[in-house]
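The chain below stands alone and is given as structure tokens, in the form predicted on its own.
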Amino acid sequence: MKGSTCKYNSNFRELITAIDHEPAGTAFITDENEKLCGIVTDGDFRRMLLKGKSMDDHLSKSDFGDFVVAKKGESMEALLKKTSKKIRIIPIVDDEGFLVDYFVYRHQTRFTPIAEPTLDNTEYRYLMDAFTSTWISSRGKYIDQFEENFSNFIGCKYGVAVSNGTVAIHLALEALGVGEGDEVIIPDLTFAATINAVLLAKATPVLVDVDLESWTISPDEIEKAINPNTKAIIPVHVYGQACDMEGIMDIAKKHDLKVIEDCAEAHGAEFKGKRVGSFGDIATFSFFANKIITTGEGGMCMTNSAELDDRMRQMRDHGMSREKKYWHEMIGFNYRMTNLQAAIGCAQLEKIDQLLERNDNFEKQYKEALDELGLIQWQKEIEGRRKVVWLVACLSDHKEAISNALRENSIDVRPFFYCLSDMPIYSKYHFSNKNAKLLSEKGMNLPTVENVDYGLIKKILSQI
């Protein structure tokens, strides 16, 4: 535990380097003597900067206050006294006052909210990297590690960062050159970003059907919705499900079309032995907060071509010229992630295996816990795919009585995306959605997070 101890008199940089050796994010402060005499959380440092402390201040004995110290040799259950909704770190000392261990209770509420970030230490280490080295705009070590390294997760040459996954297919639109009077052809059953990025880039999408089995857009859709004026499909590896891409490729080559993979909701899932995201002329992925891996708000725009990484590049700096500061050749936007972003993205993305497994393991609980009740289908495993768990998703004729059930105590459940053109101000861009309202009828997301107590969710739905 020594690195993890720090002077009471120790600098700012001292302290969070202190913090940031713990796996509880604690700084243990001790006096001239080595013995203990305050604790310091990175929650504590986090209030200590906004009232205004800077990195090369120093520690004062106001800066930690009171603390609660427990001896060693005292039993689990006095240490569970000894904590508090506010006190969940103790220290525990010898008789002569020096640390030889400590204790964390970890509180838990009884909201079971859908999905929520796994963060530790490791992006907050990276994230005050990024902070102390001042590079927190748009450039950095850490936004040029993100894209390479997501890049060789996927499979692909070339990443470019941006702010968030909707400006990534706007992004990617705008690279290939789909504008107005071009027709792109996207599923029915997606997030309305998919569509919006389309409109924004002025062009008309077409809603096309998804299939029942897999719930991704159907190919065979496509082929009867293309026409002249057909530049472009989205296909969108909906719920982490891969979509038919072989087959999507096959037209897209036929009918000489772009194609851009929607890949926001499917990190990681595969067709064929590939990576979503390593099929099309350009992928968008979404590093949202509820994702698989996050950057709180982010995106990027994957492709394997070298032309379309520097236009991408070049667009996402204002069009400005990458060797002439300030002379704009095109028409750009300002797209780009932060480096601290990007930081958090770095540690996200050393962890992605373990968070997919983890996903996994949540959605074989739900199955184990639950297939007996006989209410809910599941998404299914295809043969050549590799789906991926980003929320739990499934179907049931009982959806609202289920959903209804479970907000009741406090956990919480999500309905599929509704049908694009069924809202009206996209009702007029529909071709065909017969199986499309029928998942978004039976479909709904359940609690894809720590700590989810199959047991009580069974007990719940025993009784419906």
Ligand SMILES: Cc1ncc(COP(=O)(O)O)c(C=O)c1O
Given for the second form:
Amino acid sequence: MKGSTCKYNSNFRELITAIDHEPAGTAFITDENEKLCGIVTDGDFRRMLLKGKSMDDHLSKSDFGDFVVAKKGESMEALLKKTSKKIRIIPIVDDEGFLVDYFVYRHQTRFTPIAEPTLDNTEYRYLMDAFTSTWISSRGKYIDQFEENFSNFIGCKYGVAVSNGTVAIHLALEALGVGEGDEVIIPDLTFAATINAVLLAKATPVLVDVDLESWTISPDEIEKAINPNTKAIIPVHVYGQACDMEGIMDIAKKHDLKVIEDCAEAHGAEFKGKRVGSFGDIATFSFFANKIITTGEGGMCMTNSAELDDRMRQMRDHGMSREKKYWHEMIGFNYRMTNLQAAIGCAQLEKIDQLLERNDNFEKQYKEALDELGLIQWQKEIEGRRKVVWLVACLSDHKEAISNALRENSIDVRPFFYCLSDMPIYSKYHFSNKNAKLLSEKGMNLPTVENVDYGLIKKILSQI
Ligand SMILES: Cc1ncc(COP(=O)(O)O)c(C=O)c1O
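Just the form predicted on its own so far, so send over the form predicted together with this ligand.
Full assembly next; the chain just shown is listed first.
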């Protein structure tokens, strides 16, 4: 303590020696009677040097103006109240004003987010290449390359890159001619983009329940919801799990329905050895920053039909004829992806296998650390399907306590989506949701990022 004090008229060499004395990086300044009259932090010192002070200059009163102080015996709560983002060091004085101690508030600076993009030198190089080429809008080599490489990865003939995963669903509906008067069956447990896209197309969504084991849309419920107005089904491969594509495609065939697979959360997931996105008439993907691979914002529609591919390309570009510039043959949109986004996508695609393996490994580490606590049930591996880990997903009867405890320790937790039909704006589209409700109440996602401290999480959760 003593070494970190210095006199009000010390020179800067003495000041920095005092600052350097204790890890708090602060000098406590005393007056001619040895009473505390100010503090100077290492940041204050830096600013003084920038103002032109030299080591031989002496401190003056203006160098250590007002400061926050506490009296000996004040409670921890009172001390904490005196701290803020800027004020982290509180000197403690006795009744006469002599320094007796100090309090340092060390707030947790390491926040563990739920997801973060993995961007490195390849993304940077491709992005800079696109940038310096000046092809920064929706033409350029990376668009073609990204469309070709990602559709090859999924196992589809054509990929149409678009500006995000929501417009991808809308474009798919428009290209299939789904609109007013048509009913579209979707799961009640999904992100709202799925239903919003249906409503944007002026069609009527029908919200059906999911399967308790896979958490994905239930073929039995689809069958029950079908009526003469039903035009399409949008199975969502939610939380990285593949839907029962055999059951769904059989139903679609039997009732002559279109199928749009929403694969936003399941890049690389498989059903019976085939990647999701290669079953329906059209599949849609999202490349938002928290997705398995990202382009910042971005999406893609995928199909094996040359005709649908052609229609979607035309529609994403204002409905303009692909042969005759400024000749519009249909009402279209500007749903194009930029070459800059596609450049990032190409780099991401080069490491998609590693990212999928890494995420599987994250889930394994959670299981190893937390299974013995018996608090959590993990997403199921289902025979014949390969689920991918988008965000590590689990269920728990103690969801609230787990979420609170982790958040208090700066570890993010994401609750599952609410059932769409529980929200007043969508409730009139309800068909069935018993399982979806249960899953929504118990489900949560855990951080799926590098450097998760699994040991710390175990310690935190063992105390709840
Ligand atoms: C199931 C599902 N569908 C669609 C989307 C929409 O994608 P985007 O955010 O790229 O518009 C998301 C995005 O989070 C999603 O989770």
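Owing to the predicted nature of the structure, the values given are computational and were not obtained by experimental measurement. We call the rigid core whatever largest set of C-alpha positions still superposes within 1.5 Å between the two forms. Positions refer to the first chain, counted from 1.
**Q** Using a rigid core superposition, assess whether residue 74 undergoes a CA shift of 2 Å or more between the two forms.
**A** Result for residue 74: yes, a 2 Å-plus shift.
**Q** Is there a C-alpha shift of 2 Å or more at residue 435 between the two forms once the rigid core is superposed?
**A** Moves: no, less than 2 Å.
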